[in-house]
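Presented below, as C-alpha cells, is a lone chain in the form predicted on its own.
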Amino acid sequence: MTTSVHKNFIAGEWVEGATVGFNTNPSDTTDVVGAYARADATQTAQAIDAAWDAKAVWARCTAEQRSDALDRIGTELLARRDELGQLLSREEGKTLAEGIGEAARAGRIFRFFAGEVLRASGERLPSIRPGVDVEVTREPEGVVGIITPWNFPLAIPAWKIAPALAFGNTVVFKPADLVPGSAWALAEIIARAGALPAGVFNLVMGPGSKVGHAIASSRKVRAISFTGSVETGRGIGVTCLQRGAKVQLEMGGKNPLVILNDADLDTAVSVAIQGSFYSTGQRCTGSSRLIVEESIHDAFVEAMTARMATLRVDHALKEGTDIGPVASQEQLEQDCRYIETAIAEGAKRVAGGQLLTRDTAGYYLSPALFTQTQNDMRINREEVFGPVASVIRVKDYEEAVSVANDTDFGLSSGICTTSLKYAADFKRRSSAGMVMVNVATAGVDYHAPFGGRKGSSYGPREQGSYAREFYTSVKTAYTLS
C-alpha cells in the first residue's frame, strides 16, 4: 500500500490534512489508487481566508496574465491526456477511451476560457439626462466555492474552475471524496501554471459534511457552484440564500428519450444504448426513460436487447471493454435496490441487471432494461444513476410529449424521428434545458450552455459564454461629463 500522501493545496503551499483517506479501483478493489489528505472545517477556513486575501490581487491582474495561465493549464492537460485518462478510469471506473476523452475535454475547456478572458465586453448607454454617461461593466464575484461530483472528476471541475479564474475570482475547490486522484492531478497542474498568486486557487479534499459545509456557510465565499444530489444541492441553496450568496446548482435528471414510429431503428437503438448505458449510466444527462410509440415498441425492444447482448462489461482499463464497473459499493447497492423495486412494482426485466464476476473483484453490473413500466413507477420518477433504463409504451406523439414532460426534473431530453415537423415541435415543447434530436441525451459541447429546469438546475447556466452570468457581477456607473 502506498505511503506517499497527496496533500491539500492552500495559500500556495501543499499542506497535510487533518486525516488521510484512500481511494480504490472499482475495477479491482484490491488496487489502492492512492492516499489523500482530508481537510476539516478549520483547514477549510484557512483555504477560504487565503482566497479572500488573494482576491484583490487576482482581480487586478491583466486579462493577458489570466489568459496565459489558463492556456498553460489547458495545454498541459491535453499533452497528458493519456496519463490523466488512465488515472481517471482507474479510480472512477470509466472505460479508458472515456477517461482519455474526458481529460482532453478538460484541457479544451481551459483553452476555451483562456480565449474568453480576452473577449470581455461592456456597454456604454445614453442617459435620459443631459451630460451624463452610463457604463455597464462586469466584475468578479470574489471568492468562489466549487463542489464537484464523482462521475466526471476532471471535466466538471474544469468547467467550473476555468471560468471562475478567467473572470478574476479566487477559488476554493472541494472534489468528491470518492475520486480525489483526478482532482489532485488537476490541482497540481494549476498550481504549476504560473501567474497565479498564492491563494488564488486552493484545493481542500475531504467529506462534504465538514469541508462542503464549511464552504457553504462561510460569509467570505460569495458564490458557490455545486453539482451533485438533489438533497445536498437544496441544502446548499438554502444556506446560501440565508446569507445572501450567489448559488449555481446542478442536481440531476430523469431524462426522456422519445422513439417515434418513423425513427430509423438502428439510429434509435444506438442513441438509446449510448445515452442509457455508457459511462455505466452514471451521467445526470443519461437516458433513463425510453418512451416508445406502440407500433415500433416490440421491434425496438428486440433490437435493444440484441445490441445489449454484445456489450462487454469488464475492467475499465482492459482493451475491448464497453462498460466499466459501477463507481462504488454504495452506488452498486443503490442500483440493485432500484432493480428490485422495479420488479416488485410490476416491471418486466427483459435484459441484464445481474451482478457479474470478472478476473478482478469489482462492482460489475450488467446493463438492465425494463418493459411494461408506467411513468408513475419509482424507476421512472427517481434518478437511479446506474446502467438501468425502462421502456414506456405510448400510443402516439402527443402522449409521448406528455409523458416526457411529466417529471420533477428537466435537464436533458431527446427524440428519435425522421420528421422535421415532430423534431421542431419537440424542441419547442420539451420542458428540458437541453434537447437532442437523433443524438444521445448525454452528449454536450464545452462551448455551449449547460443546464436544466425544474428540479435539475438552479441559477445561471454553466459552460460557454453563458458562464459569465454566474462568475461576474454587473456594475452600472454614471458619470457627469
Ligand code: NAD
Contents of the next structure:
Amino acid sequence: MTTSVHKNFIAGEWVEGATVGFNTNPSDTTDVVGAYARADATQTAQAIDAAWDAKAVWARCTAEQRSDALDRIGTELLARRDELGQLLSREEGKTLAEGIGEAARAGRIFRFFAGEVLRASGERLPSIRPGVDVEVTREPEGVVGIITPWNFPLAIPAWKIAPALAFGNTVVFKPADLVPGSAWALAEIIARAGALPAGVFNLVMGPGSKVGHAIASSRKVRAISFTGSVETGRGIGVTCLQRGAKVQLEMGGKNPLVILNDADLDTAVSVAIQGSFYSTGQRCTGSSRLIVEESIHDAFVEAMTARMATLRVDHALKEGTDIGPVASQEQLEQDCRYIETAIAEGAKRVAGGQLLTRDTAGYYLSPALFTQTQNDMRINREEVFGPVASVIRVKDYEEAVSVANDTDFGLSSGICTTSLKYAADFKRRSSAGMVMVNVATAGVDYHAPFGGRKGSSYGPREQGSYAREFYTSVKTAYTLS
Ligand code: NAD
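Instead of the form predicted on its own shown above, give the structure for the form predicted together with ligand NAD, please.
Following is the full complex, with the preceding chain placed first.
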C-alpha cells in the first residue's frame, strides 16, 4: 500500500488537504490504490483565489504559449498511456484495453485543443451606420470550475480542462471522490509538462458536498462544467443560475437502440453487446433499451444470450477479461436493486444479473438481459448505470421510433438496419443529441460535438470546435473610424 499522500495542487504548490481518503481496487477490494488529500471549503476557496489571481496572466499569454503547453501535456499522456491506463483500470474497474484507450484519448484531446488555440477566430461585420466598424471577438470567461464523475476519470476531465485552458481560462478541477488516482496523475502531468504559471490550473480532491458545492457557489467562478448525475447536475444548475454564472451540465441517459427486421443479426448483436455491457455498462451513452421489431425478436434474443455467455467477467487487469467489475459497492447495490425491481415489475430475466465469485474479492456482476419489458417500467425509465439491458418488443418501425423517443432523456440513440430509408428517417426523427447507425450508442469521436437533449444535457455542447461556445464569452465592439 502507498503511504505517501497525494496532495492537492493549489497556486503552483502541492499542499496537504484537510483530511485524507483512500481509494480501493473494485477488482480486488484488499488492494488499496493510494492515499489522497481531501480538501474542505476553506481550501477550495484558496484554490479559487489562486485561479482568480492568475486569470489575467494566462489570458495574456500568447496563443502559441498556450498551444505548446497543451501539446506537451497531450504528448506525455500519450507516451504514458499504458501506465496511466493500468492505474485507471485498477482504480475504476474498466478493462486494461479500455483504460489504455481512455488514457490515449485524453492525450489526443489535449493535442486537438493545442491546435484549436491557434484556430481561434473573430468576425468583422458591416455596420448599418457609415464610418463604423463592428468587431466580434471571444474572450476567456475567467475562472472555470470543472466537476467530473467517476466513470471516465481521465477522458472527461481532459475534454473539459483542455478547452478551458486553450481558450485562456484558469481552472479549479474537482474529480469524483471514488477515482482521485487518475485525476491526480493527470494533474501532475498538467502541472509539470504544461509549465503553466502558478494558479492557472488547480486540483482540489474531496467530497462533492463540500468541495463541489464550494466551487459551484463561489462568485469568483464564472463558469461551471459538470458531468454526473441528474440530481447533482440540476442542483448545481440552480446554484449557478441564482448567481448568474454560466453552466454546462452533462447528465444521465436511457439510450435506445432500435433493431429492425432487416438488420444484419451479427452486427446488431455486436452493437448491442458493446453498447450495453462494455465498460460494465457504466457509460452515460450506453444502450439500456433494446427496441426490437417483432419478427427478429426471438432470433435476436437467442443470439444475444449466446454471445453474452461467452463474455468473461473478471479482474480488470487480467488478460482475457471482457467486462471488469462494477466500480463500487454502492453502484453494485444500485444495479442489484434495479434487477430486483425489473423482476418485480414482471420482466423476464433471460441472462445474467448474478453476483460472481472470482479469485479476488471484487464487485463482479454478470451482464443482465431482460425481455417482456414495457417502456413504462422503471427499468426502462430510470438510468441503472450498470451492465443491465432490457428488450422492448415492437410491431414495426413507427412504434420503434415512438418508443425510442418516449423518454425523459436524450443523450444518444442508435438503429441497426440495412435500409438507407429507415436510417435516414431515424437520424431525422430521433430526439437524442447523438444518433448512431449500425454502431454502438456509446463510443464517440473526440473532435465532434458531444451532448444531448431533454434531461440529459443543459448548455452548449462539449468537445470539438463546439467547445469554444462554453469556454469563451462573446464581445461586440463598435469603432467610429
Ligand atoms: P454524481 O452526480 O454523484 O457526481 C458527479 C460529481 O459531482 C462528483 O465529482 C461529485 O463529487 C460531485 N458532486 C456531488 N455532489 C455535489 C454537490 N452538491 N455540489 C457539487 N458537486 C457535487 O455522479 P457520479 O455518480 O460520479 O457519475 C455517474 C453519473 O454521471 C451517471 O448519472 C452518468 O450518466 C453521468 N455521466 C454523464 C455523462 C454525460 O456526458 N452525459 C458522462 C459520464 C457520466
